[in-house]
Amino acid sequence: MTALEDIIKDKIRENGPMSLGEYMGLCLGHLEHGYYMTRDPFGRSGDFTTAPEISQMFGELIGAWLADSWMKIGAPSAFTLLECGPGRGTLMSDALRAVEGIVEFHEAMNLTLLETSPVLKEAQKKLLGDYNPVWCSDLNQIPTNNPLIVIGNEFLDALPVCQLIYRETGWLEKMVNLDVNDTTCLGEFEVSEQLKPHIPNLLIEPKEGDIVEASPEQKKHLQKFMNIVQKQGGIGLFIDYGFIHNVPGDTLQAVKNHAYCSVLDSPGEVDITAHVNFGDLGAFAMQENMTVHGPVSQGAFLKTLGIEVRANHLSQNATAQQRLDIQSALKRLCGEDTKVGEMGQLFKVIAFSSDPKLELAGF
């Protein structure tokens, strides 16, 4: 048993069931115990391998893509690029040094990064001080004086969801309780008056067992970050693996040494994530009054911007093997074979913008 599992058991004896969002917040990041607190998850030795690592193309081509859209959006001499979830800073690391000949991108950027993690800020001040980063932990610390440009890759699917099955007399909500034994377990309650609002409309009626998963937070981020953008004007980019259309479906999962396991299993040292609603998300940001790119797959993004083009220039001046290891991760970040791990149609990359007549690249 672990301590935060400990504490969960507490709260519930205490408050009675827990719903997966809470419990998916505690798991992730409770201030001691949490699983971002605690590690480094990233790469071989961690839990997952998230496109950055595979290789610096995916960061290069995001780095172009951020100067092209802070030319398109006038070239303002100062604004915030802000990273959400920077795991090691990889990714913002290769997308700077991709367009280091860009120096008024330079001098009018202020690097924001949105970490909570003690860990992993150790390891972007090592790839990102000579940037002159800002961390903040909080929305709510934001700078809200000049426009936004919004990265987040992977960021979304680590925000806490709630899971509702159907029953013959309507949604219920699936939540983390004790059973007999004093171990936690899964139960079928009523629907909390909070969560209501959340709940997708499907394309298709449910029937009984169907699951959907809603996740406030997911929404209450980009709420932030879309009032941010409307008044100082910007752009919100964000990349995560998910699916297009409302239909039901459980995709919460847990992940340990790159294998998958119960999301009750071990708290706080497992990773869980959730496949993210991109038509609920882009259907929210138009309520908003947002205009929305996308959602488009992360093969035919890539692809749009050039990834195979650069794979080839970076092969021309390679060994044999470094070709082999570039085609390799060219294959893993734009193929369609989910079975192997590939990324292209799994992965779905979205954007938002307050101005109607923008075009963006990749879109």
Given for the second form:
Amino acid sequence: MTALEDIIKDKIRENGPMSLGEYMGLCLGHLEHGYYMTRDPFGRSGDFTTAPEISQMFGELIGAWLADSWMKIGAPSAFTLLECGPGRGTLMSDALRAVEGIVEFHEAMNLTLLETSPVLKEAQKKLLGDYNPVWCSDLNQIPTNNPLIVIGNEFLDALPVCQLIYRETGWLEKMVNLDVNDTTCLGEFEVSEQLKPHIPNLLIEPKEGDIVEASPEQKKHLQKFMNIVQKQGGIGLFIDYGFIHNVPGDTLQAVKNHAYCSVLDSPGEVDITAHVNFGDLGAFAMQENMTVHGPVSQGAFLKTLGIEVRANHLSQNATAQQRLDIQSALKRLCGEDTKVGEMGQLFKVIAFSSDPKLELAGF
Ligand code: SAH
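Alternate state requested, the form predicted together with ligand SAH (shown: the form predicted on its own):
Up next: the whole complex, starting with the chain shown before.
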């Protein structure tokens, strides 16, 4: 039993069943025992790989997108460039290197990193320290005085989600409880007040046993970014795996060493994520008077930004092995065969801005 399991059980004994959102928040973010707090989970030796860790091309194209978007919002002489959940800092490091020739962009940017993990902050310091970033561990610390360009790759999926299940009587909330053997188990309970306003507006009538996921945390984050963009101008770009239509689905998953396990297994030692409901988030942003761009598939986004041209360019001065690696990275990032880990179709890209006339690259 992990130390965190003990803590969770105590909380359940004290307060009754725990929402999946609170459970996931503790598993990932508990200050001492949370999954992200204690390790660097990326790469072959870790639990998963992300697009920027697969190839420098990903970050380079995002860099070009950032500089282009900054120009499109009028090239403000000071702006906050915020990355949410920067992981090892690879994406931002590749992005900023790719546009180092655009001096005004570099001079105007105030790099801000939203990160809770001390281990990953250290990694980010190594790669991004020269850009003098400011770290925030809390939404309230994000500067509100300048235009904001905010990006997040595989950030939203790391935020807690709650689950609801449809029964004859209506929606019930799935919560973590203790069974007769004092082991954690999932049960169905009346929907908590906090979750009620977040039940997604589905495109179809739910039927018995359908599961939907809702993430008040994702919305809280987007709300904060959208408020700044509304007041100061700016853009948000989020990339994640997920689905476009607002339909039911049980996507909560736990991964340890690249293999699936139960979300109740070894709390704090496995990664727990859920597919992002882009349909729901897009509707939320529109409701908040934002202009929504996309969602489009990651493959389409990267191809429109010119990833094939970049791959050919990189291949020109490469060894035979490097050329193979570039081709395989291209396929992994843009290919549509989800079963073999290709990300092009599974991952989606969505952006929001405050200017309905804005045409953003890639959409
Ligand atoms: N963007 C990176 C890492 C994605 S993993 C990449 O593409 O490789 C998720 C990241 O979000 C990690 O850096 C994790 O520590 C961070 N994170 C998770 N929950 C967070 C929260 N509530 N606030 C800030 N950062 C968080």
